[in-house]
Structure formats: C-alpha cells, structure tokens
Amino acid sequence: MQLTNYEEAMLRGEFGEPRRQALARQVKIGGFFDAIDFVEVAQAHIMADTESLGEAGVQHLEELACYPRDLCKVCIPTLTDPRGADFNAYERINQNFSFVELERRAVRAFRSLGVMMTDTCINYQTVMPPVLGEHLAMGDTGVVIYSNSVQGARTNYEGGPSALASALTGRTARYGFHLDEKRRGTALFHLEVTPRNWTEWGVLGGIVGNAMGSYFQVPVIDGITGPAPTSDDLKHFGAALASYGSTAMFHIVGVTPEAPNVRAVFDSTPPKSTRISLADIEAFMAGYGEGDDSLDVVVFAAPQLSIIELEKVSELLRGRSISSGVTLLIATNPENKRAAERFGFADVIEESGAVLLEGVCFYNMHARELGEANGWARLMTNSAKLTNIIGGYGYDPILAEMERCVESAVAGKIV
C-alpha cells in the first residue's frame, strides 16, 4: 500500500505502540482487499457488546488502556454500538451477573480510550448523523447501510478490531464502498405495492436481501408511490436488508441521494427488474407466523427505537397492562430514553408493565441465556431483522406489526 509520511511514521511507532499495532493491522486488511492506500475517516463506530468481545477482547481493551492517555486515546470521534447489559435493569430480566460485570470492565476500558459510550445502532437518528460524501469506519450493519444509502456517506462493514484501529489512526483502507465504482447499482427491483408500516418495510428488506448473492451487490428499488418513506421506514428496510443479504448499500429511486432516476445508478442499460407484490410481502410474514397462539416475550428492538416509535408504542400501551405471563421489552438508546422520560412516554410504558431498556439491543444481550433464565421460547416482534437473527439463539419468532404485537402482549397470547 502507498503510505503517506505520517503513516510511515506511525508504522515505525513514532506515535506509540497502540497506533503502530493499529496501522499494521490495517495494512494487512488493505492488502487483502487490494487497496492502494488509506482514506481519512471522520468518525468510527465500534461493536462493543461483550458477547462480541468476550473475555479476550475485554482484556485487550484493558491492556490498551494501560498506556499513557496521549498514546492510546482515539484521534477521531468514536461511537459504540449497543452494549450487552442495561446496568439499571439487568436484575429485572434475570441477566447473568457475570455478563454484567464483563460489560462494566469493557465500559471502563473504552472510556479510558476516549470512546464515547453512545451505545446505539441508530446514531444517525440521534448522534452525529453522517453527511453526503463523508468517509467513515462504521461497524453495525444497520449503521453502515443507512450511512451509505440514505445519507450518502462512505463506509464498509468494519469488524470491532478494525473499527478500533480506525479510531486510533483516523484511517481505513480505501476499498469497497469508499470507491465510486462499488456504489453503482447491480440489481433492480420494482415495487407493485409500497409498504404500509415499519414491519412491511422490514419485510421488503428481507425479500431483497434474500435475493442478494454478494456483499458487493447494490440493489436498486423503483416504484415507490405516495409520500417519501420516513427515517424509521428506511431504518427497518436497511436493517433487514443488511441482515438477510449481508448488503451494505441500496438505492431507492427518487429517495436516496445518489439515485435521482433509474439510469443514473447503473453503468449501462438497467437490468431486467424483479417485481415485488403484496403477495410476496404476505408470504414472507406468513413464514414467521405458524404454530399455536402461545407467547412468552414480545421484543421491540433491532434496530433500537426512535423517539417517534417510542411515542407510538406508549400510545398503544396507555392505560393498559401487559399480561402476567408475557414480558414486553423495548430497547432504545440513552438519548431517546432521556427524551422519552421528558415527554412522558417512559412513564406510560413502565406503568403498563413493559420494560424500557437503554443502550442495549436484545440479541446482543446473551439472548440464549436470557431465554433459558426466563423460560422464553416463543418471541414476537415487529422487526424483520430480529426474526432473522433470533432463531439462532433458540427462539421461535413471530413477525407482526407493532399494533398486533402490543395486543398480543396484553392478551397473553398471539392474537
């Protein structure tokens, strides 16, 4: 790789061992992807939960934090993905105390490195939203696809170690979605019907994601009618698309900034489109709805809820009570939790018997162990992304819109 004088000095250790190690790791990553050089990045976003880190990862962070602060402090704004424990609520959901203590150690180490514990996968809705053309080093799938697609910023999926390396060096290898040519459309989908709610937007993401065969494929969506999709619509669409398709970017014609029309996003004549109908959406949802009406837990998470989603769920719960046989968990980030408290949404949610969690996301919380500790197996959610993930943790997922999920939590069974 072609290195600048500054990067050569960093690689010689002139700016400390943590930065030398970080850049050396990035050179190897760049070599793997045939990157010619590095690009400077404006911010980084690190997967920070201990289910990802493990004991070894936490020990590595603690070792870095032992260096003098000027040698180990991150050099660009660095955010964190949801943690694996809400320190104010873990006892209410019977979370293993050893996991919580590992989280505390990780938080202390990250703070020593100057990392901002934002604990969110929706930073683009709350903290430092990326801007058009900005280069980033982001980790979470939902953050990456939203940053690339909706905001027109540029990032690849960065694993935890590579995101931390970018935080220490201010750089990442110039490959993938940092390059103009990798951001072009590769497949075309035409909608015969526009999704009507957040769940259906997530389902659309799952349908398109299932059709993807490569990380570097970029689907283009045409046929949106009516009002432009909202931030939450696009959040659910992108999160599911990234989950089902390992996809890092999409274009929606007339909506996302790099897709003013169909021809503008393809290098040549657009390919034949794949049509998506209401029947396709209904069939996808039916795939997560079979079986009896038993229900253990309802989860609103993956992605974390925006303040708009928190307002809606609080109105659905106002004056109602969750069934004693069901747990309702709602995950958001610390900023939205404070806002929900100011606006009165949090009181309504908690008065219903639901649990409002901050700084976490359900599948990051050692979900299998949570299920075993609480006897949870049948899980209902409005998140297509979560239904794709949570079966691997031993759950039987049911996908439905938010209204039906709340009705079921109140009834104590799937309605």
The other form holds:
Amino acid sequence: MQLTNYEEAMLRGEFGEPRRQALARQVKIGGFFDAIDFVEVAQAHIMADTESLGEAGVQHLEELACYPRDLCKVCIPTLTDPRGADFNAYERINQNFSFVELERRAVRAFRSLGVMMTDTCINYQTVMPPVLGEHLAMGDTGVVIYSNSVQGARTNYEGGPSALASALTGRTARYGFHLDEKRRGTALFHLEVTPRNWTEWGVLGGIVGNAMGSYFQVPVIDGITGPAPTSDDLKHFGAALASYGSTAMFHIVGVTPEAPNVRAVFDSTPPKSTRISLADIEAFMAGYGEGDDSLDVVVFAAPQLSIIELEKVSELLRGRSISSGVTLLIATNPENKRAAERFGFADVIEESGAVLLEGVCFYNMHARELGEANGWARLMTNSAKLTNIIGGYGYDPILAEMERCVESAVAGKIV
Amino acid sequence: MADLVIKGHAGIGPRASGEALVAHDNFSARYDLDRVKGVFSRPTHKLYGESFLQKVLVLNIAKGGVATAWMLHTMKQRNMAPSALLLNWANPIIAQGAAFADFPLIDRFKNDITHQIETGDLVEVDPLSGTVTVRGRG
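Would you mind giving the form predicted in complex with the partner chain, to go alongside the form predicted alone above?
Next comes the full complex, this chain leading.
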C-alpha cells in the first residue's frame, strides 16, 4: 500500500503504540483486499457488546485504556453499537450478573478511550445522519447498508477491532464500497408487489439477501410503486438484506441517491431481472412459525426501534395487558427511550407489562443464556433479521407483523 | 501419493495445518456456532452438531454480522477455535477478525474450494503465499 508521510510515521510508532498497532492491522486488511492506499474517515462506529468481545476482548480494551490519554484517545467522533446489558433492566429479565460486570468494564475502558457510548444501531436515525460521499468506518451491518445505500455515504463492514483501529488512526483501507466502481449494481430484482409493512420489507431483504453470492454483490430493486418507502421501511429492508446476504449496499430505483433509473446503476446493459411476488413473501414467512401455538417471548428489536415504531407499538399496547406466560421485550437506544418517556409512550408500554430496554439489542444480550434462564424457546418477532440470527441461539422463531405479535403476546399464544 | 496444491489470494495469519471439515454452506461465528461447546449450532447448517475445534474449516462465503471480528480472537485465546479457515469468498469482517486474532485465512481460489477438499483430508495452509496443500491427494 502507498502510505503518506503521516502514516509512515504512525507505523514507526511516532504517535504511540496503540495507533501503530491499529495501523499495522489495517495494512494487513488493505493487503488482503488489494487496497492501494488509505482513505480518511469522518466517524467510526464500534460494535463491541460483551458477548462478542468476551473476556479477551474486554482485556484488550483495558490494556489500550492504560496508555496515556494522548496516545489512546480516538481521533475522530466514535460511536458504539448496542451493548450486551441494560444496567437498569438486567434484573427484570434474569440476566446473568457476570455479563453485566463484564459490560461495566468495557464501558469504563471505552470512556477512557474517548468513545461516545451511543449504544445504537440506528445512529443514522438518531445521532447524525451520514452525508452523500462521506467516508465512514461503520461497525454494524444495518448501519453500513443504510449509510451506503440510502444516504450515499461510503463504508465497508468494519468489525469491532477494525472500527476501533479507524477510530485510533482516522482512516481505513480504500477498498470495497469506498470505490466508485464497487458501488455499481450487479443483480436486478423486479418487485411485482410493494411490501405493506416493516415485516414485509424485512422479508424482501431476506429474499434478496438469500440470492446474494458475496459481500461485493450490489442488488438493484426496481418496480416500487406508490409512496416512497420510509426510513423505517428501508431500515428493516437493509438490516435483513445485510443479515441474510452479508450485503453492504443496494439501490432502489427512483428512491436511493445513486439510482435515478435502472441504466444509471449498471455499467453495461442491465442483467435479466428476478421477479419477486406476493407468493414469494408469503412463502418466506411461512418458513418461520411451524408447529403449535405455544409462545414464550415476543421481541421488537434488530434493529432498535425508532421513535415512530415506539409510537406505533405503544398505541397497539394502550390499555392492553401482556399474558403472564409471555414476556414482551422492546429494544431502543438511550435517546429514543428518553424521547418515549417525554412523549408518554414509555408509560403506556410499561403499563401493559412489556419491558422497554435501552442501549441493547436482543441477540447480543447473551441470548442463549437469557433463553435458558427464562425458559424461552418460542420467540415471535416482526424482525426478519432477528429470525435469521436467533435460530443459532437455540430459539424457534416465528415471524409476523407487529400487530399480530402484540395480539399474540396479549393472548399468551400465537394467534 | 503426491500432494494436491491449490492457490488462492494471499491471505492473513500464520501457517497452519489440520484435518479438513468441509461443507458448501456459509459461515458466521455468531449465527452458526456454539462457541462455548465448540460445535456448529445452527440447525439448518450442514455441519450442525460437528466440532470445529482444531479443524481446517472449508466453507463457501462469509455471511452474517460483524461480531465474528471479535469472536475469532476470543475463540483463539480460549483454545476453542478452528485451526484455519478457507472460503470461496471472505468478507471484510472475517479478514478484520483474522488480522486482529492473527488467524489463518485464505479465500478467492480459482475453483470452488469446497469441491476440491473433502472432510478428513489432511491440509496445510500457508496464508502468505495463499497456498493450500492437501496431503496424498495429488
């Protein structure tokens, strides 16, 4: 890779050992992807819940935090993805205390590094929306795909250690979605049906994601009719597409900024399109939810809920009571939790018996142990992303729209 | 018998060897593995129930979320990791995880790697040159 004088000096250790180590790792990654040089990034976003960090990862953060602050402080605004425990709610959901303690250690170390504990996977809806052409180091697949596709910013998936490296060096290797030529469409899907709710947008993401062959494929969606999709629609679509497909960018013709028309997103003649019909959506949903009507837990998360989703779920829960045999969990970020309290949504949610969690997402809260501690196996959600993830944690997921999930939580069984 | 030598793109991490565990399925540490027990835990994965410890895992594509980047490091520290990972297509997360954990990874072979290696083959992996050697299969 071609390094600037500044980067050469960093690699010699002139700005301290943490930045030297970080850049040395980034050089390896750049080499792996044939990057020619580095690109400066405006923000970093770190996924570092303790389930993925583990004791070894937390120790790594603590060792970094022991350096003098000028050597280990992040040099660009740096945010965090959801964490593994809500310090105000872990007892209510029987979360193992050892995880909570590990979480406290991670938070202390991050603060020492100058990281802002935003604890969110919807920073683009809450903290600061990315800008067209802005280079970033975003550390959550849903954040990456939304930033690239909907906002026209430029980022690869930056896993925790890599986003932390970017935070320390202010740059990332220039490969993948930082490059114009990698942002072009590679496959075309024609919608014969427009998704009607957030769940169906997620299902559409799952269908397209299942068809993707590698990280570097960019699906193009055509055929959207009616009103433009909302930020929450595209959030669910992108999160599921990224989860099922390991996909980092999409175009929706007439909606996303780099796709004014089909021809504009392909380098040559557009490929033959794959049609997606209502039957495809129904078949995908039917793949989750076989078996009897028993139900243990209902989860609204993955991604965290926007204030508009919180308003909707609070209206659905107004005056209702969750069945004693079922737990209803809702995850959002600290900013939206405060807003929900101010707007009166949080009281309505809690009065129904549901639990409103902040700064977490369900699957990264040590979901396997949480399930074992509470006897949860049958899980209902409106998130296609969550259904994709949670099977590996010992759950049997059922996918349904938000209204049906709430009705089931109230009835105590799948309705 | 001679050895079969397969070339991929230059990878990350040190040399390694081990018995191959192969499937054409995809790979994510968070979605697919029980990292405490050391087995594949996703019911729909072809390798469901199989131990991945000390194996050279040969799979199709890196899929899923960003968590794998930390998880490889933790798994290696706890001696609960595969010995190497060979994929048709890595993604940035796997590459970043390999760089952080100093874990052997090679991808981008000329032909589908999951069809060239069989479960049980004795495999040597040299990421620096991007070379995989299958003993006694030439």
